[in-house]
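One chain follows as structure tokens, the form predicted alone.
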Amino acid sequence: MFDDRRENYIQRALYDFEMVLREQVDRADKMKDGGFYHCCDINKGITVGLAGGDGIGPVIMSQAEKLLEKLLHEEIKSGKFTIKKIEGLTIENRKALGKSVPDDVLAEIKECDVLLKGPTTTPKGGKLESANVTLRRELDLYANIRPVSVPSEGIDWTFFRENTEGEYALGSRGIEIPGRLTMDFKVTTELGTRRIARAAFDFAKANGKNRVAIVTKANIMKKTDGMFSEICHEVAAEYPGIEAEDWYVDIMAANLLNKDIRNQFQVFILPNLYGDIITDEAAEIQGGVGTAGSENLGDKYAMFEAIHGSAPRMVEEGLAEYANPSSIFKAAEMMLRQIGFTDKADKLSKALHICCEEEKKLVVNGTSEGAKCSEFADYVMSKL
């Protein structure tokens, strides 16, 4: 009976693939590289959107809001800094509307100068896309930048993860032949690769770095990762004095655990999926995913977020109040630095260093034996 329907399934799959291919070619044709996000004019006032998201997100975001209110008390009072709460980016609202990011929520976000965002839940299976993937695509936030630092071990890494392509571009648009097979797609464009490579090499040059690791699986994914590596090397040729090295993602995952060589790495360029995985490993080396923040930049919009998930198990076990706010605090620091409040960012960075590295009077470990989110937040704020 399946044989009778197989041709119909194949023809339908071919039609779906054609639509996807045409859409991605159109996207590549329209893609622009306007350069990195330029910081706002703080003299005209800045509006920061806060979206708590799901699970532990509202818990850690409530503390981030208190932190910003304390750190920027005078700027808020004078109207130079405005906090706007974005309420609709919850899994309940997204499921009810059948949209990964509802239209009214996206419109609200676009009215803000920058967005500070908590983790959002993505259902397994189904067709509801990740809210992060949608936001990165709709706002063209092509660069995900994640710093990782362990000074005691000489680790000072900065990861440039391509943010709008790879496996994530069409993660909800694969093909299925029921009872036989499924296929998902990976997309790599020339300009999409070139602009993330340039961002990484510009950063390396501006910060005195002389080594950039290009991380792919080009020996297996010969078309997509092969082109990614090739273009990165083309861009590298424009930056004399900076060495570009190819690494396969599996060996790089091992290298980050090798204490004999890992402090030799400086800047990394990675396609989307590998960047997601490797930066979580790197964050764990720093002290856990709860300790790392990230920034998502395009040429017009910017979004800053905790890198971890919504931790539904913690919520189910009644441990949400024990969530670690360090990641969202790190993201807030990166946001403040990007929009021009460098002195405020430095104060927050110093306070986090004291609380997380020097004194460690309170430790948040995600259990009732550790400190509560609010207690740790108060500890950090006492050190500003």
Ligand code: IPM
Given for the second form:
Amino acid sequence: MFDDRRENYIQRALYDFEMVLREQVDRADKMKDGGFYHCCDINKGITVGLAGGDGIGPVIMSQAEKLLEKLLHEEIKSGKFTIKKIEGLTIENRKALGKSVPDDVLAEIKECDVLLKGPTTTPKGGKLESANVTLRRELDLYANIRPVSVPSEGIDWTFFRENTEGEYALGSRGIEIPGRLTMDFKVTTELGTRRIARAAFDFAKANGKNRVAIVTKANIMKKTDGMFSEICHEVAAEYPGIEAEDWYVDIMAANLLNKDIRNQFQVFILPNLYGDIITDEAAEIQGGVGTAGSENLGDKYAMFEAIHGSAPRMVEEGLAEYANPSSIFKAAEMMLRQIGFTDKADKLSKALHICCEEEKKLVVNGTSEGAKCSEFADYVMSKL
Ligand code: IPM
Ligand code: MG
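How about the form predicted together with this ligand, since we already have the form predicted alone?
Below, the chain from earlier opens the complete complex, with every other chain and molecule after it.
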């Protein structure tokens, strides 16, 4: 039976692969070696989209909304800062419509200046793409920037995760020979690599950093990671005084646990999947994935979010109200800084520092022994 259909399966898979390849070459053709996120005009008024997401998303996002309302009370009153709630980015709606980001939701998001987004649930297997992957692609948010710091240890890391390519871009487009094998693809483009490398080196230069770690597995993934590393080095040559060093992702995972050397790392550039994994590890060192925020930037759009997912396990165990809002608060801080509300970002940063580093009167640890999300949020807001 299988043998009869074997050739059909192979032909079908070849056709699917050809489509993927042609699409990716088209994407690479159209890609521009552009600039970087151009900030909106603060004087014209800013509209911030808020999307709650799934699982613990609505719990932490409702606190983020309260926080923004408190912090920007005057600006909201005067129309300088508008909050626009984006509904419909829920897993229920996305599943019902069979669309990872429904068209009307995407259109609404594009009308906002920036988006602050709660985590969204991605079903395992099946065809529905992760909403994150869709948004990052549709808005071309190629730089996922994730800072992690542990001041007591001298750790000050900034991760530049490539956000539109790698395994993620084609993770829902794999091929299958039923009963025999499955195959997924990974894609890396020259310009796609160049632009994330440039973002990282520009950041290093502007912030007085002199070491950039290029993290790949180029000894094994010879084409994709090989080119990624090569292009990062080409870009590095434009930045004298900044040392670019190659690390394989496995040993980098170990380095981050090595207290003798880890505080010497400064800036990291990583392809998408390694960036996903290593930034969760880094966040755990900082105090947990619930403590890290991230910005997703492209040339035109910007999206800010926690680095973690929707934590369905916490919801199942009835622990959603114990979720840590720090991650989304940090994302909100990055957003305020990016859109030009620097003084508000500083205020929030200070409040977070008092609550998470200095006083630590309340600690959220994701269990019923820790503080609740709302209690911790009130604590932070009391310090604004
Ligand atoms: C992240 C998250 C997402 C990712 C999930 C929620 C799809 O883990 O932003 O790191 O894998 O990119
Ligand atoms: Mg992740």
